[in-house]
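Coming up is one lone chain in structure tokens, specifically the form predicted alone.
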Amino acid sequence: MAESSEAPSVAVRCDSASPERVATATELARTLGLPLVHDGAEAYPLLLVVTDERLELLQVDSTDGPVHCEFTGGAFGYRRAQPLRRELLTRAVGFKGKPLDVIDMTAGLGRDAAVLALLGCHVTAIERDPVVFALLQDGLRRARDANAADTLAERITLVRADACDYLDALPAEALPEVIYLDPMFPERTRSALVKKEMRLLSRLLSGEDDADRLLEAALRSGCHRVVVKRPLHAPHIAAPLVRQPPLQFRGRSARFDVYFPEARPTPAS
């Protein structure tokens, strides 16, 4: 997900009396360059809140409630107990039982990266926005703490970077087998949780849409397989390098467009 210069003001608040969590909030505010607030937090539309259990993102003027990154319990806990090989995402990336190396250009709250990691894939999850990145880090920390035998968190490598710059600098020999991107869009879903998350993240990121730029970078990288998640009836991303996707996987509310770009030219020696 992309960072925007017009993003609303964000502050850090600690809702825990634990000295350890207070120290965590203080360090987080320092690292992100955000104010640490106690009283007067209503001056900031968004708060990154350190609780006893986790890190949450809260809209002060909304009744939606906070959003956090979750890889063990809740809705994702139910999802991970299902047969993941049947999911459209699994089929779209070409998973046949052998672990794949995947770059997720738009990590967001990490659910798709986590599904791929549960299948055994090694995922480089790229996120540019520092607040979303902090939520991701906290989710992976709690996944490790919840179950030492859970290898999900060990298969995900977080990278805070502009995904296009990251791909452009990646040597041809380091290319993954799959590049995946899910540009942010208002999902048509019955899930109140997903709707809440999309509203909050859209506000944090000011609704910035750089899907064209992301797909162009993925296609010119030379990666053999590029997978793009889109709303079911949305047009294809209008990037200059894009043609009609040769393969699609369609669900009830979303689809996966699959491209097979030509290999990146090898520099002359």
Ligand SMILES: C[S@@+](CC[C@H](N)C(=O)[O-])C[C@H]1O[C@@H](n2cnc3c(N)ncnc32)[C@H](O)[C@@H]1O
The other form holds:
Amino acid sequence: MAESSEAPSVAVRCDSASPERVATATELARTLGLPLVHDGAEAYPLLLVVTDERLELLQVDSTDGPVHCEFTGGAFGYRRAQPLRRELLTRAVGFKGKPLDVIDMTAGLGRDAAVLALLGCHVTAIERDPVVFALLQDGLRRARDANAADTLAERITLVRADACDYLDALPAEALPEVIYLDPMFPERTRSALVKKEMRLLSRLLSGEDDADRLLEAALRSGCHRVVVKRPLHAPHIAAPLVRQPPLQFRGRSARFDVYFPEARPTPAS
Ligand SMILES: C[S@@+](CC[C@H](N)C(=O)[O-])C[C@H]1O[C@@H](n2cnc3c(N)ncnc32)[C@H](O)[C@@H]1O
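Please supply the corresponding structure for the form predicted in complex with the named molecule (the preceding block corresponds to the form predicted alone).
Full assembly next; the chain just shown is listed first.
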């Protein structure tokens, strides 16, 4: 639900009879400034649905099922059980066994942040869109509720902000070891291989494309390692400050471009 003229309208609906869940839906609609609908929801192509179990985002006019954040079961549960040390993301951030501090500038549905947290990294996951942020908050809450001993959720700190503004305001002593970004890529929507999560995010966030801005903010932050996820055959981000990435990790459908920027210049005293 970005501030774009092309962004489709979203409403909140409660599919639970539980008074507690109805109160959650009412509060969500109020804080997000979205209508709370019961019947006649056809006017809204996207619905944020409060169910008995979780918060879901649904495309009313699509056969794609709803999307939610998942850090314990489902496909992510399978991924949790896999060895992560050889994953491209693990290698791209330079993980060698010691937990890293990472800022994820584009949290999205939190899957990459969760992989890094599973490795033991401390991740500040930044998301600008309020609807996506609500899904993230719900996913982390359920992860905590499902298993209080599960430290994954404790290693992820969610921040709702524009990541460029956040980095620009970050003092040098608070810089992480790695900045990670996975900007939206327009061509993803045309591929048959695009997962329903990405199709839905592309629709929700239509009109947004600030890959150049994100990478420039990361490079000027003074962080020593910046990792960018790109579709395998996409050009590298050609923002004015950016040269060819000095290191790449290539997978079957995605690649990670790694940059090693200079330290932030200290202001003249
Ligand atoms: C492709 S998705 C990221 C997917 C994520 N890596 C995952 O594993 O689920 C990109 C996300 O970045 C967010 N985003 C784009 N520009 C942003 C900005 N300037 N600040 C914060 N978030 C931003 C979008 O709202 C979107 O949710």
